[in-house]
Structures are given as structure tokens and as C-alpha cells.
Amino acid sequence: MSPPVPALPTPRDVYFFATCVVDMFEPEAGLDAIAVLEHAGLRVTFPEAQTCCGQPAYTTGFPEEALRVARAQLDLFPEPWPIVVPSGSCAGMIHHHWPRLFAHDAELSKRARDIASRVVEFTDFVVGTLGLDLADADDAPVKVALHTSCSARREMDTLRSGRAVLAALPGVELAHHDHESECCGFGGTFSVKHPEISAAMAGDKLDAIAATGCSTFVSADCGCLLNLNSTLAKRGTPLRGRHVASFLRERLRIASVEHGP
């Protein structure tokens, strides 16, 4: 069993970096994450000029283009608040790779390192900082599988945080599947450049998830959910994945920012 994530002092204010995938494809996941943070008493600031973290360009071999995308956002987080990101992939890009992008410029590198040091993935923040009261959570029995993205697992080390969020919810049974450590096939532009391989990887992952008998699965990365849910839609099966923030908001009976429970 993984050791507990150490709790940190709860801040009063946080920034929220939604990611472009959340903005374009899963806005409700971002709203639900904000609702959970506000339910915990935090003031959430959403810099409206935010765009992409630059990861698609960076991992495709275009560091200059990635640098321009990142540079446009260095001024968006001036206060020394945590920057909560509902994606291990994008959090990993900012935390690990932004400082490398600006290594040639001392001043920009300093600013990038400051931002990188304050970035925290959503489930890590929930487990390590919020300390949510789950006494009144919905305790209806449900069997749930977890998909942790490659970057979340290997760059941000949030596998145990994702498991801890689900384990702390009454009535939730965590179903472990035998492809848990494998990629879903999304990989940003990989799924566009190699669609046949990506589809096969998504199929293997979903077969393993379905074999657990779970009624749903959750992930903290909307890119993975986009790939997996699109595959499920093509199969015509009712199983669907959800962002962990949406699942958590629903179990805690929290009204979302712009829509009800």
C-alpha cells in the first residue's frame, strides 16, 4: 500500500490553469474542478488569457513554437499562489519542461521556474492540501476503474493521489485492471499521426477496464478521456469515462459553477 500523501497548509487563493483540451472538449470538467476547490473554501482565479501549455509543439519537435506559447503566459500568475492543473500531462509540461524552454534567458528562466514550482495536479492538491470532509458524501455503491495518464504517472507521480481520492469516498470500490500502467494511445499528436496504433492501444486499455465489471472509469486527463470515450462511442457500448473532478463533485453533492448536480 502506498504511504499517505503528506498534508500541506491550505492556501486561501489558487490559480486554475484549465488546459486547452478542457477548454475545447471538456469544459464541464474544469467547472467541476473549480466547484470542488470553491467548496473547500478557496478563492479561485482563472486568468482568461491562458491558452495551451505548449506540450503538443514541444513533444512533436518544435521547441521554438512551444516557447512562444509558454512565453505568452508567463505574466498570468503574478501572485505566489498554487497553480492547480486538472491534467497530469499539462502539469508535467509546465513543471518539468518550461524551465528548460527558457534556460537561455536568465530572467525568463527565473519566472518559469517560479511558476513550475507552484504547479500542482488536481488530485495531488485534493489529497495533499484540501483535506475535504467526506462525511456527507454519497455512499451509494459503485465500482470504478482509474486511468492515470503516462505523464501523470511518470512525471508528476500522481497515481497514488488518484487512488487516494477514490479510496476516501464512501461506497466507491476501486477496480484494478491489468493494463493500468499502459498508455491509452492518445499521446497528444501521436493519436493523429498514428491513428491505427492509437486505436489498438485504446482498445486494449478499454478491454481491460471493461473486464473489471466497473460501471464507469475516471481519469484526471481529458486527452485520455477524449481518446477512450471516442473509442467507446464507436463501439456503441454504454461505458464512459469521466474526469475525476466531475466524479468527485457528484459524490460530494456539490453544485457546479454553472450547472447543478
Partner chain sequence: MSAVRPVADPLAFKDNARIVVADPVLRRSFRGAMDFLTDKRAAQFPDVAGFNRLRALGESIRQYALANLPQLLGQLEERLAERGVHVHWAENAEDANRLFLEIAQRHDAKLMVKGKSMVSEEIELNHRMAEHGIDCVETDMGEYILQLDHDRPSHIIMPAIHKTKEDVARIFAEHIPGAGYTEDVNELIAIGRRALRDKFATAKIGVSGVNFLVAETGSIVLVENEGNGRLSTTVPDVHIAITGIEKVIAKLEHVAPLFTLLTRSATGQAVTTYLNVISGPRREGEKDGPREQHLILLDNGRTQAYREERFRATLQCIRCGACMNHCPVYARVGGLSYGTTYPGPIGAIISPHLMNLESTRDLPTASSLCGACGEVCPVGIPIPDLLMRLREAARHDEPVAQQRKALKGQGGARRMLEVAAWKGWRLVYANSRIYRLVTWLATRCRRLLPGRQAGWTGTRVALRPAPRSLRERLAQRRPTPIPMDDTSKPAA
Given for the second form:
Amino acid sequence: MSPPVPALPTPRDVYFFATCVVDMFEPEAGLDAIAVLEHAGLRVTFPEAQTCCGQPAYTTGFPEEALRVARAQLDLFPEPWPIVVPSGSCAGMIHHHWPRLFAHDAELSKRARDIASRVVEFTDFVVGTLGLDLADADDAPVKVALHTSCSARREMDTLRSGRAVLAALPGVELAHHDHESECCGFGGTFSVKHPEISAAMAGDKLDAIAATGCSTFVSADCGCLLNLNSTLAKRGTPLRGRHVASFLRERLRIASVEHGP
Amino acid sequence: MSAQASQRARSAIFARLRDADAPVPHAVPDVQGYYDGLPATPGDDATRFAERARGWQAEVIETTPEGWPAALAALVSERRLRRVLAGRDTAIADTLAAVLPSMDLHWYDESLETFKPTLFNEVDAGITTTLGGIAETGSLILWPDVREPRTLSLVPPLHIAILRASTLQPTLHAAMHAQGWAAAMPTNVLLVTGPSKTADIQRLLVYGAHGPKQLVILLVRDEAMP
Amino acid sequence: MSAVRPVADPLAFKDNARIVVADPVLRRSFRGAMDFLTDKRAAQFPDVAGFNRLRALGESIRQYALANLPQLLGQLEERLAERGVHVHWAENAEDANRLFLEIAQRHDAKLMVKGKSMVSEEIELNHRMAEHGIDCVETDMGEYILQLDHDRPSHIIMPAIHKTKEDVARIFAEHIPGAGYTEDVNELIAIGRRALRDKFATAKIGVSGVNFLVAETGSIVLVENEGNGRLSTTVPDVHIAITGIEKVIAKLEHVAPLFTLLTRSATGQAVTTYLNVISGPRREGEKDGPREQHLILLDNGRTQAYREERFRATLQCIRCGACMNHCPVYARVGGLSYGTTYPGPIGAIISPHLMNLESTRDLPTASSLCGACGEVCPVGIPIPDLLMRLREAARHDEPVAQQRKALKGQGGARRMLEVAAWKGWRLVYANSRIYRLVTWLATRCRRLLPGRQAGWTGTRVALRPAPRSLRERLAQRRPTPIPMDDTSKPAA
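Output block for the form predicted in complex with the partner chain, input the form predicted on its own:
Below: every chain and molecule of the assembly, starting with the one above.
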């Protein structure tokens, strides 16, 4: 298995496709991802007109609606730069499903395939392309669990990158949890169409993570985090999951982008 | 009437299949290529066979071309098998008759309809030949026929099989080709791997479900020694 | 173990699932069973590359068979006829049951012994025969236990996986004359063996399913551990095999890789006790074997799955059950909750064709699309993709693409509110100006959003937008405002 984007010479410029969840619900994760990228010396371009990859409609059975939304993103990445996405499932949607979504139209399909080939999940990009040196990061001991979203794991191979990032950070102990590869129960509209089953999956996942005694857990998928953190908040326990970019920014002692540069 | 209904159903089914999206043409699967590409397995087939068969709770007695009749006689006597059943006119029939007490040895001569009460209630063991074995899985290859009926290896609580190591094949796929199964297909071909078993109650493995409770293999080491 | 008995109706799926999920004993029991099966499978496929090579071969064999299905069925029929096997065709369950009944009546048979066959469950053979005074006895230990208890299989490979040994002890003591109460599993199996031996010896008809049909040789291939399949197909005078039309494969050698994929994926065994290749009834001079052999080939919706290329992969299935063993939803709700013959992910993609999309509409959505099923499928069925296509068909009265035909029950889950919601979503998300306006409003009005959000807030706090969106916060750090729609300016 190889990372979706081969280890190229480090680019000067990247696009940042934030995803709708990050834009509206988890802006900190987006800011932190941008901070890490800029810290590595990259110029980050955030196309203002971006909205969503179309995944929610696509997986619910409304491909036509998904197509219209995805179509509106096709014009936003004219330069041949990598497109960094801070969410594995959205990256997977663009990488695997956009080419199929536009298969009926040769011209659109060509552009979708071009974009698909440049899309890279944030953690993958940090490990596979940037090769960011993490040795100087904060080395205060901390025990961290890792939750990889299923589509990220199966469509984007981000498990390896997630583990690699945590392994490269000094002081970080990776706490393996029971049934680690199992889904957290989010699954987009699945979580509201089958709430009891979804809740049972989220509950089991959180029990397993909590059982490791970790102080936090990280994930590269904001859908999973939304599900798990909302459940934890309802439980009233202090444990929370964090986006891997936020954890990374903190360990690298990088100032938030809003205060710099 | 039923034949007509069946024909009507057949026509309707075929019409629907032919009316479907044209199939994407598909290359003939390269089964041979797959098996050719597998890494070579170390060790000889007989050793591997014995190890695998034992893993499935078969009892494997390794013996020689000269020694197997005595080993069989000892087995029958030690287990106090009172009624042992075998097929007449097989390659081993004369040897069986020579080494087993005639009181204990019975031939499968009747057809199943009349033989059922005896077969189901009185036979202690069935002895069969084998067409070969499969080293990869520890399986026996049986082609039941007029001499050795299908139930001979199935109904008695103990199945004793005579297997010549020279007839072992590395894999099922190799056996199918080496023994020309497709061209000579008899009414029944069996692979038998260990005694019958089930794990249907709480996933707990129990041997002796509906078929034999025990399987003893006399593995005759007759292969050419290097 | 539990008095919970889910309703045999896929429309009851959500209610069934709710009951089971709330039962901690059932939950633990399913989880234990699934962990056992997934661990055993994993041990059989230690290296991913090796599995992928074998799976590619299995996939190619099944795709090749489907690509040539009409020809292969014709060839199979011809070969079987040459070997003296009667081949029958059934469009639906009613056809198939009528065929069974006619054969039974011709032989004046009052008792049938049956090896494990999911297709016979699909046509409800036992019940239909009972209506005509014919006793159809299950002989697979798990199925036998369920039949005695008037229960249904919850797994296609381990049918009684939801029963404990205490359950079986009680069921046997109640229903088998002379059987005392014992929780010793060896004893229990011995009791079952004794009780069923009589049935094997006296039944006139033996019924079986089929694992593979070989067109090249005209063979019926059965895979099993217990020996009941061999007894059912050997001892009675008449053998009737029933299966779906998709089970045919082209060549005998195709059995070898499919057999190993099946046993390793299903129960984590390198091989089963028996591989039984049957090619015709008893011949002149043979002393046993059935005198008459029948094969019933059932459609029952399979031609619908075949009709369109995009659903055809559904029929590649070899019924190993690995997708259910690895499914986090199945592990929590159990097989009975689905209310269909085939539960779990494979059930969710095949049942809409066998039944209809309206009555099975909640099954394709009962997946987080985590992909575990597709990952372990030994013949490469893209189960998550097929689930999405069925979700689409259930929500559109007409197929989205013009050239496609409607499925049975097409549009069965279409609700105007949901349709309108996605149209509204499209309006917002396909237009960045509207999107920005809506985001701006949502972040300002975040406190006004309802605290109860259907489906979400049962076990979670309500979703609230952040006080300011990412784009606003990025814009604020800029020295000068970036014009709208400028797509190439760096953020910093």
C-alpha cells in the first residue's frame, strides 16, 4: 500500500478544502491544520467559494444533489497544487467517488479525476509529503488513543499516517483500544436514521477508548469527532476527542493562525 | 403439468436473463496461474498430510506396504471391532480377508434398502480404499463406486481408510487435474477431512455429529525414497 | 437466553433492533460470537497480499460465471439431464413448493430429511410441506434445534448462534422423547445424532441446498462438517436439491479456490470435513445413493439483480457470512432483527430483489458504510456501493438515469420531507453565496437551534454551529478583505 499522494518534493503552495463540518462546526481544527501547514513553510490557499464534497447526499441516495454540489467545487482548484483535506471521509469521497459521479461527462470527469489525484488527507500529507520533523515537539508525557474513520482507513490508508504522526511525536504514548478498527457509529445520516444502533456503536467505541486510561483521543475525521464528542458531552465525562491537527499544533508549540504571523 | 409449469418458468427466466444489460466480457479465470504462483511448500507431502489430518482429529498410523495388514489387524483387535464392513473386489479385499477374522469381516453386498437396519445399527467400522489424499489440508479423496458404496464411509461410527502416500497430491486443484476428475466424473466424489463435527451449540466443537465419530487413516509410506 | 423474539418482517427492523440493542445479555453474546468468528477468519488469512490474490481469483470466477449465466445454465441443464438428474425451474417460492409437493405426492412421502439450505428457508419449505401433512425435518444440528423451538436462523452459517447450551438443553428435554436434561454439549450432540438417525433411515426424500453447481460436469457440490448433508443426499430414495440460478460456475477446477475461500471466510477453517460432489443418481450396480435426483433452480428476484450491471455483483455471493461477522450493525442487532432469510450486509443488498424495496427499505440504510463487509468479502462484492445504489432507488420513483428500469418497490422509502430537505441542501451548498449567507446566519443564531434534534440528541448533545465559521475567522486575520469568489489568493 502506498500513500495516495507520492512523496514529492515539498510543494510551495497547497489548497485547503476545509469541508462543511469543519467550516461550520469545527473551525479550530481547520485553523490548526492551516497553522501546521504554514509552519512548514507552505502558502495555503483557501478557495472562498468552497462548500462541501457532496458526501452527505451521495451516501443517503441522492447522487443528483451530490453531483450539483460537487460540480460547484470543480472550478476552485485551477493550479496543479495538492489539495489538503482535514477529514478522511471527505478526502475519500473526492478521491474515489467524484470520478464516478462525473463519469457521464467526459470533460467534467477529466477535471474530477485531476482533482481526485491531487486530494490528500491532512495526516497523510504531513507524513507522506511534508515529512515534517517532529523531534523538537513538546515531550511532556501524554497517553493518546487514535480513532481512524472507516472511510479514511479503507479508502485513504490514513491509519498508517495517523500512527506514524503519533509515533514521531516525543512523549506521546499511543493507547490501543479494543476493536480499534471498528466504526464509531456516525455514518452520516445513518446516525439519525438508526439512532439506537448508532448510539450503541458510539457507546462501545467510547467505552473502549476510556478503558485505555488515555487523557484524550485524536482523529483525522470531524464527522467521527462530532459524533463522539457530542456523546461524551451528553455523558458528562471530561474525556474529549481532538482533531489530529489541533493536537499536532499544540505539541509543536505553534501559535494559532489568528495570532500570527 | 409440473413439467409444463417448469418449462414456462424456464422460458421466463431465460427471457429475463437475455433481456438484461449485456455482460461486460470477462477473461477466463486463470486458476492454474494462481496455483503456479503460490510459494513452494517445504517438506514432503506425506509428512504434511499426516500433520494436517491429525490437526482435524484424524488418527494417522504411518505404516509400510508390507506392514499395513498387520497394523489393521491389530487395530481391529485392540478396538474390539465385532463387525467390520468393507467392499468386495477392491485392491485390498484379498488382504482384508487374509488378515481379519472372518467372523468380524463383512462385505457390503446388499443394496442399501435391505441392508439399512444392519448398516445403521450393527456395523462398528467401515474400511475403504482411497483414490488419494491432499497434503495441504489432510483430506482423503474417495470415489465411492459399485464396490465401495457411499454409505460405507458415512454411516458406521468408525471409518478406517487405507491411503498410499504415493497417491498424495499437494492441493485439491492439483488432484483434480492429475486424476482427471472432470473427464471421468463418477456419481460421487468426496473429500473427507477428519471425523464429522459440529460447533452449532455455543460454538463448542464436538466430533461425531452425523457421520463417523472417528477416522483412522493407515498411511502406507510407499512413495519412492530419494 | 432471552425472551426477545424479533418479528419476521423487515418492516419491523427498527423496532426489532431497538429491543435487541437494549438487551445487554444479547449484546454480549453476539459480540462474543462475532469476535470468535472474526478471529478465526483472520488466522486463516495471515497475509493481506495472499488473501487479495485469492480473492481476485474468486471474484473473477464468479464474475465470469455471471457474465455467461444463460449459457452456463443451459450447459448445466444438459449435463445434468445426461446424468439422469431432473432439472426444474421455479420463478418464485410458490413454483418451487409446488414442485416439492408433486414429487412428494408421487412417492407418497410423509417425511423429508433436509440438509442445511438457505433457499429452502427463503421459500418456507417446512411450513408449506406441513400444510400438506408432510414432515420436513431439519438435520443440521443448529437448524434442528431451531425447528424444535419454532425459531428461525439468525446467521446463514451458524443458524443457532443466538442460543446458549442451556437453551438447547431445555429444548431437547422438552421436545425429544427420552432425552433427559443435560448441559453437556457432547451429550446434547449425541442426543441429536440418535434422534435424527432414525429420520435418515426412514425418510423417502432427502432435501439439500447447493454450494456450487458445475456446468462443465453437471455436478452439485455441497460443503459441510456434520455429515447430515451426505446422509440426506445418499440414504433416501429421492434427493431434491434446491438453489438459486446464480450458483452455477463454469469449470470443476473453479471449485478449488472457491471452496477454500468459503470455508476460511465462513468459519475460519482451512477445509470442512466434507466436500461432496454429486453428479447423478445411483447407477446400475451401485448399492446406494438416491434412485431419483432432482434439481430445482429458483429465480425469486435474482433476475432483477442480474438485469442491471450495477446490481449484478450482488449475485457473486457464495454465502459465507463473513460480511455479517464483521458488520458492527449485525453484531449489535443480531440476525433475527432483519426479519429476512438473509441477514446482515448481504441480506441488505439481496433482500430488496428477493422481496421488494419497499418492505426492505430500512435495511440498506442500516449501515454506517464503514466498509468492513466489502473488505472481507471473499469474492469482492462492493457491498457499500450496492447499499448506496439501493438507497438511491428507494428514494426515487423513477431511476435517476433514464436508461434504467425501476426495481420492485422502487421509491419505497421516498418521503417528500426528505426529498425537500436534500433539494434545499443542494440549493445552499451548490451556491457559495447562499452558503455563506446561511453559514453567517447559522453561526449568529446558533442559540436558537432546537435542543432536541430528532435521532441525534437521544444520546448526544445538540449540534450547534461554532460562533464564527472557519471562513470568517480566516477572513478576519487578513489585512484586507478578499473579494468574493477569488479562488487563488493565499489565506495568509
